[in-house]
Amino acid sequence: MAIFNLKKREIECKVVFYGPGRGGKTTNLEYIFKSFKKQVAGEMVSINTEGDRTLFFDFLPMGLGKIRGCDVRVQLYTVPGQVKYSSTRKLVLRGVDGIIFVADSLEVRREKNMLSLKDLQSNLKEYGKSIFKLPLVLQYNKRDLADQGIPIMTTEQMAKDLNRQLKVPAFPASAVKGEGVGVTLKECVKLTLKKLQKEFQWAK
């Protein structure tokens, strides 16, 4: 839930990468993190946990306006992907505004990015929160590997795999390359920043 802080006139709000191990969310963050540097307030943080980490820092998205004339500060959040750090990835979904949901392409990870999604709802009915009413992106991360040989799933597949129930914007992307990760991030922003105005018509 977005925090509204009268003093400052800024309105805080938290969106998570989420997805399977190794699907490229640290990629993405990394990517943002060195690209919009303008826009970057602060450093880094990693918390590591054994073979995996988490990542965050604060995210002045400009260009895309005020709400109720309060500055927009937006925490980029990333969760570690592998199954056994559930609880971790549960807590870092407390308070979430908006998600980018980050599918890894490759034949071989099909089965993981639909168990990872099904860990996203799942997690997020705990918080008594649904998937298809919270701003939502989906990536279709390392379409770049079909240019060295690698075995990977079309778009469509994917698609069927994962938005055929959600409905909700979907980008091709390469997180090593930096394409697609703009236009994700913004998209989702965009969404998330969507919903705020409506929940902060009460904010004078």
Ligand SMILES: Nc1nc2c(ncn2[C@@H]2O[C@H](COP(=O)(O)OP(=O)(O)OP(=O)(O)O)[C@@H](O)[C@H]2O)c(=O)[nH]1
Second form
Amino acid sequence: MAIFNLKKREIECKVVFYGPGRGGKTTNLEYIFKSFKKQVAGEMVSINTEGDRTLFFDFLPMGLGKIRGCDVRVQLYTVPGQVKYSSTRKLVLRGVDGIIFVADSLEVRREKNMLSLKDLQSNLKEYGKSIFKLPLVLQYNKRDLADQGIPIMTTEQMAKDLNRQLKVPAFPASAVKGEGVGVTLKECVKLTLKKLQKEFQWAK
Amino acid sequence: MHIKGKIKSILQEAEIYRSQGLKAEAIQKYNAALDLISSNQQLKNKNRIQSAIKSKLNSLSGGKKTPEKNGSTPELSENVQDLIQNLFSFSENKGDDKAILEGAISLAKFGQIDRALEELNKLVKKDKVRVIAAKNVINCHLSVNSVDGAIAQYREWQASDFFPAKHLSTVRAYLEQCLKKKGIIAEIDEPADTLEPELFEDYPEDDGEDEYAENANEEVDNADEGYEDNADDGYEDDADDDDQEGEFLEIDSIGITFEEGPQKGTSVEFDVNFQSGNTLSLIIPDKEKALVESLDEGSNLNDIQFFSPIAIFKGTGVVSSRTMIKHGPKRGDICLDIKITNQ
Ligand SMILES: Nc1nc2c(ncn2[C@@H]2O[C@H](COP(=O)(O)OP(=O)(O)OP(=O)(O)O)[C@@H](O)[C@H]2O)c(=O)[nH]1
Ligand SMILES: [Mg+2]
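Could you give the coordinates for the form predicted in complex with this ligand, as opposed to the form predicted alone above?
The complete assembly is shown below, putting the previous chain first.
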């Protein structure tokens, strides 16, 4: 549901961080807010529960400047990952242009990753979109926990679980340390703009 | 020594899960540590460690008894409400009535009922969006269990001079229908008791009173399917609530390798038309009937490939029913139900 203003040569698109509860979506956004000062175009808004979990969404507007003569703005959102917030999660997903799926590398969260991906697929389907056609990037988050001896899955295992059919770009990351956050975002924005370019032909 | 190290590492794991808010996982690990400790007679300081773990467990399960403001959604600041109104109106022209309507409905979905009502009541004054806005005003009242509020609002419109009779009767019918759906038979002109309706279950369909309104409502319905009872949304529960999702993966299609009949040895792929738990229904068009000739009720399928959006896996199944469709557009087609027995 990108908004494209031909006259002003402006494009605004929506990228959503999706994934199981406690996987690190909000942490990703916080890191982006802190570290991409130049591109951040406003305050980060978080609507949380008392326990610091996302209740409705986090929101962060970014401006990427001119790309091929067009002013590109990207709105970043996170969904609430907890299963019980399914209706708000779906609402936040509406009109999405690109998705970053933040998977939790913890072994104990293996199934939650898969269920969340399935939830994403079915929510997209209800909006008439296919998970196979939308710009999508996976992130295997919390890699740093291996250093503390906590059982985490190998990236191969995670690729097998989540990316066997999708075959989309995937990045290991540690959102608390900021590792892998930037590349994940850049890849997703790149894919999203590429797709929009195909649709709107704005870069002619 | 060996056992001590093991306990230590389990506790460390539990501690990390706790710090990440993964309560269920933390509780499980603490319990695993307790089990290990109690099965070990020689351990020094056994009691002390046990009571330390138990107090951790208590604090973990104690936390769940604090629903936020008795389960209602928090009232957000005006700025954030403005943001929602703006971000969650999906029309291109942000200022037009349709966009305002969408924004107002989003506010309601995010539990900001007072603000939503404020916006919707402005729209009720406008001819083109009056009916749909009024219907959503009713939804708002019902979402906070206020049947009285909904009826009082209706009566206010009835008494007003800006609500044309034609619109009023549509809204009245809608209100009656909502109440009926919730099991309330109320004479709208009579006082009614407040009952507990299901909140925001959905924004029921428009009856096409006016084209613009209908379009707007369609959008709402699309966005809204599966909208859940709002009362739950304000809780910060224990992590267990992450466990409610169904156990069966959604399967899009299956590949059956035939062991008998003319197809013996070949594998054929079928789309799944419907899935209920572990039973998949396939509809085989009349002209492809020959493909499944060898499959009768009770036939075992020892080599099935299941294709889900997430993974492909192998398993077995049994044909639990085979029926010919006798009526409607699919007359003559075969409906096969396959129960997954192992995956
Ligand atoms: N060690 C480690 N912890 C992380 C990492 N990313 C997030 N966390 C922690 O995991 C917990 C949950 O992170 P959030 O960012 O709130 O997760 P979320 O996906 O937004 O969760 P919901 O809002 O409930 O959907 C927090 O305690 C974070 O500090 C990471 O890369 N490494
Ligand atoms: Mg979050």
